[in-house]
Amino acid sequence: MKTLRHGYVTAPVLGALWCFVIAVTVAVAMSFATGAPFRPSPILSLIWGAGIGFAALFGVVALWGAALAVAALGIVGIGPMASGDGTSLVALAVGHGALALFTALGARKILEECRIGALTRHEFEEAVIRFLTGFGYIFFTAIVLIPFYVMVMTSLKNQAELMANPLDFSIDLTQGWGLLRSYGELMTEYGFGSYLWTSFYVSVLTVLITLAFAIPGAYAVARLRFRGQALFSRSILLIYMVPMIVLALPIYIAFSMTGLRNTIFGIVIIYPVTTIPVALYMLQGYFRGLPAEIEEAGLMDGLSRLKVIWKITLPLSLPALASVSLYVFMIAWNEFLLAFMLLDDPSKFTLTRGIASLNSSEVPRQHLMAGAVIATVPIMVLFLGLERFMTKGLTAGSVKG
C-alpha cells in the first residue's frame, strides 16, 4: 500500500486506468455513432495511459504533449483505441483526438494535487476518490442513456438496416419526415391516438379519485385524535407492501363475473384503489409538518373542520398534492399487470397494453420502440419539467416501486 503512494506509481497507474476508461467510452461512443468497427486495446490504453499518467507530473506541457503523441499513435494504428479498415478519416480524426483530449483533461484533474514523490494518504486518496468519481459519471451516464438510445434510434430505422449492423445507429437525416415513418403508422393503422388519449385521461380520472379519496384520510390519520390512529397509519404502510399479483387474481375472477373486465370503467375503479395508500402514506406525513397553530385560529374564529380543510389546510399544502399527483399520474400511466390482464379488446387498450400488444413477430421492431418511445416522452417532458416536485414526490413516497 505505502509503495502505491508516490507519485511516480499513482500518477501511471490512474492514467492507465483512466485510459483504459476513455478508450472503452470512446469506442462504444463511436461504434454506436457511427457504426464503425471501434474497439479498445487493453494493454496499449493501459501502456500509453500510464505514460499520459507520468507525463501529467511534469507539468501542462509534458501532459498535452503526451496527449498529442497518444493521438497520433492511434491514428497511426497503434493508439489505446484500435479501429477496422474502412473507417472515415474524419471518424478516425474524432475518435482518437477524444481519446486523448479527455484522457489528458481526465488525467489533469486527477493528478491534480500529485507530485514526483511520496504522497500524503489524503492527496493519495483525493486522487483515487476523483479517478473514481469521473468513471462513476461515464459509467451512471453510459448505462442510463444507452437503452433509451437504442430505444429512440430504434424506432427512427427499419428491420433490414437493424438486421445489416445492429451497431449502426447513424440515421439518414436527408430522409426528413420519412424518419418518423413509424410514429405515422401506429398512429394511423395501430390506434395509438386512441390508446394515448385512453391513458392519459385514465391517469387523470386517476389521480382526481385518488385525491378525492386520500385527502380527507390523511388530514384524519394527520391530525384528528381517535382509537386506532396508530394502528391506522401503521395498516398503510402494510396494505401498500400488499403485492398486485396477488390480488390481481381474485379481481380479475371478480371482473370476468360482474362484466368488468375489458371496460375502463373497471380499470378507473381499480387503479385508484392501488394509489391511494401511497397518495394517504405521502400526504399524511406532510399535514403533520404544517403548523397546528394556523388551523386551530380557523377553528376559533368558527370555521368547521372540513371549511378549516378546504381553505386553510389545502393551499398550504398545494406543493405536496402537486408531487402526490405527479407520482400518482406516474404510477396510473406505467400501469401494465392490471391493464394486461384486464383489457383484451383493442378498442379500449391504455399505451401500456398496446405496446404489449405490438410485441409479436408480426410486427417490425421499430413500431415495438416507436410505441415505447410514444409511451415514454410524456411521462418525461412531465418529469423534467416539474422534476423539483416530481423528486419531493418520490422521496415522499417512500420505496413503492
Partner chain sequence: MTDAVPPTGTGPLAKREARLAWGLLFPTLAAVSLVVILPLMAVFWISFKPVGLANLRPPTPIVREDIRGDLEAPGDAATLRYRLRNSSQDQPILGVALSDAWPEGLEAGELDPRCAIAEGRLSCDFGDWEGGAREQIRIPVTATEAYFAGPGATASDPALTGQAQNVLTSFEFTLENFAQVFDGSEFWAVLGVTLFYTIFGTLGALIMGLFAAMLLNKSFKGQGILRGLYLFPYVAPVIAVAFAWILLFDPFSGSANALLIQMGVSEGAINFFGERPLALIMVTLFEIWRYFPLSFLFILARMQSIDHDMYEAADMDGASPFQKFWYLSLPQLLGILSVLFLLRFIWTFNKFDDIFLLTGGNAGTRVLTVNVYEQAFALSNIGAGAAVAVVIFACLLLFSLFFFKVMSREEGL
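Basically, rigid core = biggest C-alpha set you can superpose within 1.5 Å across the two forms. Remember, it's a predicted structure, so these values are computed and weren't measured experimentally. Positions refer to the first chain, counted from 1. First, how it differs from the form predicted alone.
- Core-aligned CA deviation for W197 between these two forms: less than 2 Å.
- After superposition on the rigid core, the Cα atom of W310 is displaced by 2 Å or more between these two forms.
- Core-superposed comparison between these two forms: the CA of V76 stays below a 2 Å shift.
Provide the structure of the form predicted alone, given the form predicted in complex with its partner chain shown above.
Nothing else is written out below except the one chain.
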C-alpha cells in the first residue's frame, strides 16, 4: 500500500483505469451513434492511460500534450479504441478526440492533489474516491440511458432498416417527420390513444381513493390512541411481504366469480389495495413529525378533529401529499401484472397491457419500442417536474418539530 501512495505509481495506475473506462464508454456511444464497429483496446487503453496519468503530474501543458498525442495515435490505429474497416475519418476524429478529451479532463480532476513523490493518506484516498465517483456516475448513467436510447432509436426506424442491421442504432435525419411514423400508426391503427386515456384516469382515481383511505388511517395511527394501534402501525406493510404473483390466482378467481374481471371498475378497486399500505406508511411518519401543539391549539379554539385535519394538518402536509400522490400515480401507471391478468378486452386495456399485446411476431418491433417510449416519457416528465416536491415530502417528516 505504501508503494501505491507515491505520485509516480498512483497517477499512472488511476490514469490507466480511467482511460479504459472512457474507452469503453466512447466506443459504445460511437457505435450507437454512427453504426460503425468501435471497440475498446484494453491493453493499449491501459498503456496510453498510464501515460496521460503520468503526464498529469507535470502540469496542464504536459497533460494536454499527452492527450493530443493519444488522439493522434488513435486516428492512425494504435490508440485506446479500435474501429472496423470503412469507418469514416470524421467518425474517427470525433471518437478519438472525445476519448482523449474526457480522459484528460477526468485525469486532471482525479489527480488534482497528486504530485511526484510520496502522497499523504488523504491525498491518495481522495484520488481513489474521485476515480470511483467518476466510474460510478458513468456506470449508472449508462445503465439508465443505453436501454432508453436503444428503445427510442429502434422506434424511429422502419422495418427495412431493422432487417438490414438490427444493431445499427443510428438514424437518418433526412427522413424528417417520417421518423415518427411508428407513433402515428400506434395512435391510428392500434388504439394507443385509448390506452393512454385509460391509464391516466385509472391512475388518477387510484390516487384519489388511496388518499381518501390513507390520510385518515395515517392520522389515526400517528395521533390517536386506540387498542391495537401498535400492531396496526407495524403491520401496515405486511402486504408487501406476500408476492403479488401468489395472490394472482385468488384475485382472478374472485373477480371472475363476481363479474369484475375485464372491467375498469375492477381495476380501480384492486389497484388501491397495493398502494394504500405504502401511502399509510409514508404519511404516518410525516404526521408524527408535525408539532402536535398546533393541532391542540385548534381543538382548544373549538375546532372538531375533522376540521383540525382539514384546516391545519393537510395544509401543513402538502409536500408529503404531493410526494405520495406522485408515487402512487407511478405505481398505478406502471402496473402490469393485475392488468394483464384481469383485462382481455382491447377497448379496456391500460397502457402496459396494450404494450404487452404488441409483443407478437405479427407486430413490427419498432411499434413495440414506440409503445414503450409513449409509456415512459409522460411519467418521466411528471417525475422530473415534481421531483423537488417528492424529495421534500419524503424528507420533511424525518426531523421532528
